[in-house]
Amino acid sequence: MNPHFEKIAQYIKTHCQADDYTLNINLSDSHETRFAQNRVTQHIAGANMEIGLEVAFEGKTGSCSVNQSDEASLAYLLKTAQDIARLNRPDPEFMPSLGAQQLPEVQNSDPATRNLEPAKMVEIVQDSIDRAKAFGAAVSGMTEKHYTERFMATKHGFTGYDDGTEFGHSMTLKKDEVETKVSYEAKDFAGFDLEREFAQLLSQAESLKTMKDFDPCQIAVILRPSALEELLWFMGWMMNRRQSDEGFTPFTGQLGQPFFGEKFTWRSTLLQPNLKASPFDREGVVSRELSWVENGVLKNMPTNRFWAKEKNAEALSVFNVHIHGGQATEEEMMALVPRGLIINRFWYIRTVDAKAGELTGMTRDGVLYFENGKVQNAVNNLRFNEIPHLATRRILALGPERLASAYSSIPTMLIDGFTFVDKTTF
C-alpha cells in the first residue's frame, strides 16, 4: 500500500461532514517512445495523479477531482464536492458505499517492467528501425511502459488497492504499396520477443505483395486474435443487464438461453497468471471467477449495484476477457472451407442497430485470400456488417488462445458466412 494514499484517506475521513463518501486515487507513471519513418520522433514521460471524491447528504450527491495532494487541494476537493451535494437534488439511484470486503489476491505488477529503463526502450526502437532498413522499408510505432496504482476507500470501511504494469510495442511497416502492423501488449516485459514480432511483421508484408481486387460477399473468415478482440469488445459493451432488461439490446430475455454458438465460451478469470485482473471495480464490487457465456449459453451480464438491487441480482463486472480456444492451426482452418479471407485487424467499428446487435467496420493491416487450403494473394480492405453473437453460431474451428492485450486471451477463429458489404480504396 502506498503510504501517501493512506494519508490522503485519513484527511478525508477526519474532515468529511457528509453522510457518505467514496474516495478514488489513481496514480500513473508512463514512458512512451514514438517513432515514425525510421526515426525517433518523441519521448513522453511523467507521473500523473487524480484524486476523486464523491460525497452524499441524504442521497444528494456531489463530486470533485484534483491532481495535487497538499492540504489546500484536499480542502478544496472536500468543500467543492460537499457544496455541490448540498445544492443537488436527491439521486433516485443513489447507492450507499460498500463496507469492508474480502478482496482476491492478484499480481498485476511486474517489478522488471516497472524498472525498465528508457535507454532499453530506445534500444528496442533502434533495433526495430535497423531491421526495417535492412528490409528496405520504413517502420513507425511506439514502445511504451506504464505503472499504475489504484486506491479506493469509503466511509463505510471499504479499502482496496491494486498496482499494475504494462509493456507494449507496436510496429507498422510500409514498403512500396504494402503496409501492415503487429503489436504486443502484456503486463510484463519478459514475454516480449522483438525477433518473433518482426518475423511476423515481415511474414505479413511478404504475403501482401501480390494484391488483387476483391468484391464484397459472404465468405468464411479466419479472424486473428486482434481482430476478434476488437469485435468482442463492442459486443461486450452491449451485454449490459439493465439495457437488456429495458429492451435495448439483442440480449433481452436471453439469460440462461443458448443464445450463442455452442463452441463459444467467454469468461473473466483470476486464474490466468498472464492476464491482468483488477480485484474490484469502480463501485467496489469484488472480482471473482465468472462465466459470461458457457458453451453458447448466456450465463451472466454486467450489472451495476443499483440495477442488481432492483432485480434482486448480483452486481457483476467484466474485468478481463478469456475466450476458450482449440487446437486448430490456420493451415487446418484453411483446409476446412473451399475459400476465405484471413483478417488481421478491424477498425472504425460502429453500431448499425443496437437492438439487433449489428455492427459495421472495416478491415485493416492486411487481408489475405485463400483457396484450396493455401493463401493465394492479398486483397483490398473491406467493410463488414455483422451481428457478432450470430457469427458465433457459425464457428467452424478454434485455434489456441494467446494474448491479444494485457486484459484478453483470445484464439484465432474460423467463422463461416461473414458478411462484407463494400470495399474501400484505403
Contents of the next structure:
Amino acid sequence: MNPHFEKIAQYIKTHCQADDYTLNINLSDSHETRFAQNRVTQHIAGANMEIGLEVAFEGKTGSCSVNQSDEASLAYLLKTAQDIARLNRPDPEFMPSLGAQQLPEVQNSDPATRNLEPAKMVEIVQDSIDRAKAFGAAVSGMTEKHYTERFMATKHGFTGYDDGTEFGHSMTLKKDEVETKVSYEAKDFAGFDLEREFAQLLSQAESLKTMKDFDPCQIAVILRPSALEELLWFMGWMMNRRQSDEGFTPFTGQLGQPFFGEKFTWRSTLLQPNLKASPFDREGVVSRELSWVENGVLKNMPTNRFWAKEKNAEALSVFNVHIHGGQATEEEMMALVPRGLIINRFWYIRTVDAKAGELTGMTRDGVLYFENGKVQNAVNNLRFNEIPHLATRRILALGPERLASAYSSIPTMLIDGFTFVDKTTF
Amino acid sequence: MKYLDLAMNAAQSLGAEYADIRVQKTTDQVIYLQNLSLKNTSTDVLYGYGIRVFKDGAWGFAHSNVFSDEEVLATVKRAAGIAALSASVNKDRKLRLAPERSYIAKYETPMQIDPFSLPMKDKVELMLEVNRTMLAYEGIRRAMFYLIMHKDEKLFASTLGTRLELNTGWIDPMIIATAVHEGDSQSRTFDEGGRSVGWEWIESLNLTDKAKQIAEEALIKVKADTLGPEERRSLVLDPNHLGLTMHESVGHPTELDRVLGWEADFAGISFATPEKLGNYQYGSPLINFVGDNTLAEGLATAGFDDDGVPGQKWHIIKDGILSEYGSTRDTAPEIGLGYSRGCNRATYYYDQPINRIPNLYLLPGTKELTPGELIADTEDGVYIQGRGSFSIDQHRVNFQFGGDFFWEIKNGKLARPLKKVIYKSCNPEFWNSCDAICDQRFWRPFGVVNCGKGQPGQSARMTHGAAPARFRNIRVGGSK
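The form predicted together with the partner chain is what I need now, so please give it after the form predicted alone.
Every component of the complex follows; first up is the chain already shown.
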C-alpha cells in the first residue's frame, strides 16, 4: 500500500463533514515510445495522480477531483465536493457507500515490468526498425509500459487497493501495398518475444502479397482473437441489466434464455493468472467468478448497485473477458466450410441499431480468402453490418484461447454466414 | 511564472535545439442528469506541466504535476534524456522543425457570462426542467441531459523566446430523449456540439423548447417506417450531420501526420497523399473547405497552437481540388513546406501535442438557395438531420453513416418520417456528387469536443460548419 494514499485518506476522514463519502485515488506512471515509418515521432514519460472524492448530504451528491495532494489541494477538493452537494438536489437513485469487504487476492503487478528501463524499450524499437528495414519495409508502432495504483476508501469502512503493470509493443508493417499488424499486451514483460512477434508479422505480410478483388457477401469467417475481442467489447457495452430491463437493448427479457449460440461461453475470472482482474469495481462491488453467457444461455448482465436493489438482484461488473475456446486449428477450420475469409482485425466499430444490437465496422491489417481448405489469396478490406449475438449462433468451431490483451483471453472462432455489405479500394 | 525561464534555460544548457514548456490547468465542470437522477455533478481539475525537448532530430517529452525548482529541472533532464534515446533511433532520418518566430501574446475566449461563475443550483434547476419536459411525454422512457463546461488556463514558453498566456473555454449541452414502442427503442438528440462562448449561449438556446421538440421527434421516430433495401437516391444533409461527415472524410484525411504515415499503427493513414496536392478532384467544383483557427467561437480557436504557432485561415480544398493540409512544425518540412499551419495540439498537460484537425468548414453556396427550395428541387431522396452512427476505413476512403432524424423526400416534399437509415459512400465519390449547397444565411457551426486520436489516446476539439447540401446518387437504405 502506498503510504501517501493513507495520508490522503486520513485527511479526508478527519475533515469531511458529509454523511457519506467515497475516495478514489489513481496513480499512473507511464513510458511510451511511439515510432512511425522507421523513426521515433513521440516519446513520453511521466507520472500523474488523480484524487477523486464523492460526498453526500442526505442523498445530495457532489464530486471533485484534483491531481495534486498538498494540503491546499485536498482542502479545495473537499470544499468543492461538499459545496456542490449542499447546492445540489437529492438524487432519487443515491446509494450509500459500501462498508468493509473481503476482497480477493489478485496479482496484477510485475516488479520487473515496472522497472523496465527506457533504454531497453528504445532498444526494442530499434530492433523492430532494423528487422523491418532488412525486409525492405517500414514499421510503425508503440512500446509502452505502465504502472498503476488504485485505492478506494469510503466513510462506511470500505478499503480497497490494487496495483498493476502492463507492457505493450505493437507493430504495423507496410511494404508496397501490404499493411499488417501484430501487438503484444500483457501485465508482464517476461512473456514478450520480439523474434516471435516479428516472425508472425512477416508471415502475415508474406500471406498478403497476392491481392484479388472481392465483393461483399455473406460468407464464413475465421475471426482471429484481436478481431473477435473488438466485436465482443462493443456487444458487451450493450449488455447492461438496467438498459435491457428498460427496453433499450436486444437483451430485454432474455435473462436465463438461450439467447446466444450454444458454443458461446463468456466469463470473468480471477483464476487465470495471466489475465488482469481488478478485485473491486468503481462502486466497491467485489469481483468473483462470473458467467455472463454459459453455453449460449444469458446468465447475468452487468448491474449497478441501485438497479440490483430495485430488482432484488446482485450487483455485478465485467472485470475481464474470458471466452471459452476449443482445439481447432485454422487449417481445420478452413476444411469445415467450402470457402471463407480469415480476418486479422476490425476497425471503427460503431452501433448502427442499439435495440437490434447491430454493429458496423471495417476489416483491417489483412484479409485472406480460402477455398477447398487452403488460403488462395489476400482480398481487399470489407465493411460488415452484423448482429454479434446472432453471429454466435453460427459458430462452427473454436480454436485455443490466447491473450488478446491484458484483460482478455479469446480464441479464434469460425462463424458461418458473416454479413459483409461493402468494400474499399485497398 | 518563474518555472518557465528555469525550464527553458535548463533545456538550453542541456543542448536542446528547441524546447518548450506548457503549464496547463484544465477545469471541467460536469453535470449529468438522467430521469431526474443526478448521475454525476463534479468539478475536475488537472494541473501540471509538460516539457518538450527537441535534440538531434528527435523529441523527448516529460511531464509532472509537482511544482518545485527541483522537479522542474528533473523533468527537463528526463525530457532531454529520452530525446537523446529517440535521436539514437532517428540518426539516419532526423525530424526537422519548420521555422517560426517568437511571440509575446495573450488570448482569451470572449465570454459575457463565465459559466463557472453561476451557482450549481441554477444549472441543475434548468436541467431538471428540461428533463421533466421530456418525461412528461408518454412513451419517453429515458431523458438525459449532459452538460460540460471546460476551461484551459495555459502558459507557454519556448526557447525561441515565445511567451504566451492562453485562457480558453467552451460549453457543450447535450439532451437526449429515448422512446420505447412495440419492441423498438429510438433516441433523438439535441447536440450542437461545444462552442467557445459563455453561458449567454445556453440562455439563448431555449432548451425547454428544444426538449419538447426532441421528445416529440423521438416518438415520431420510434413509430416511423424503415426505408427498405438499399437504392441509389439523393441525400439532403443538414449542417449538423455534415459536421461529422466532413470531420471523418475530409478533416482526418488531410491531417499531415496521417498523410505521412505517423498514425499508421492505430488511427490509420490517408488516401490524400502529397502527389495529389493541386490536382486531385476531391469534390465537385462547389466544394470549398477552409481550415480556420481564427473562427469566432470555434473550439480550435485558441490564439496559438501548442507549437507556439498563431491561428491561421487557409483553403484545404479549393473549388473541389485538394489544396493543402493541416500541419505542424515537425510535419510541414516532410513535404517541403517552410511553415506550419498551426495544428499541433495536446489535450492535457501530460499529453505530447499531435497534428489535429483545425476548425474546418464547408463554404456556403454563392447563389441564393434556401433549404425549402433544395428539398422542392429533389424528386426522390432522404433528408438527414443530426449525427448518428459513423464508421470509416483506416485510409479514410469507404464510409457508412447513419443520422439522428430522417424524412423521405418524394416529388419535392417531405413525404414521411423514417428510422434506421444508413448510407454508404466513399471518397471522392461522395464529395463529387454534391450538386447544391444552400447560401450563407443557412450556414451554421457545430462543435466536436471528443475527437479521439493518437497513442496514447487524446481527445481534441474543433468546430465544423456548413449550410444544407445535396448529394446525388448515393447508396441509401435501411439497416437490418
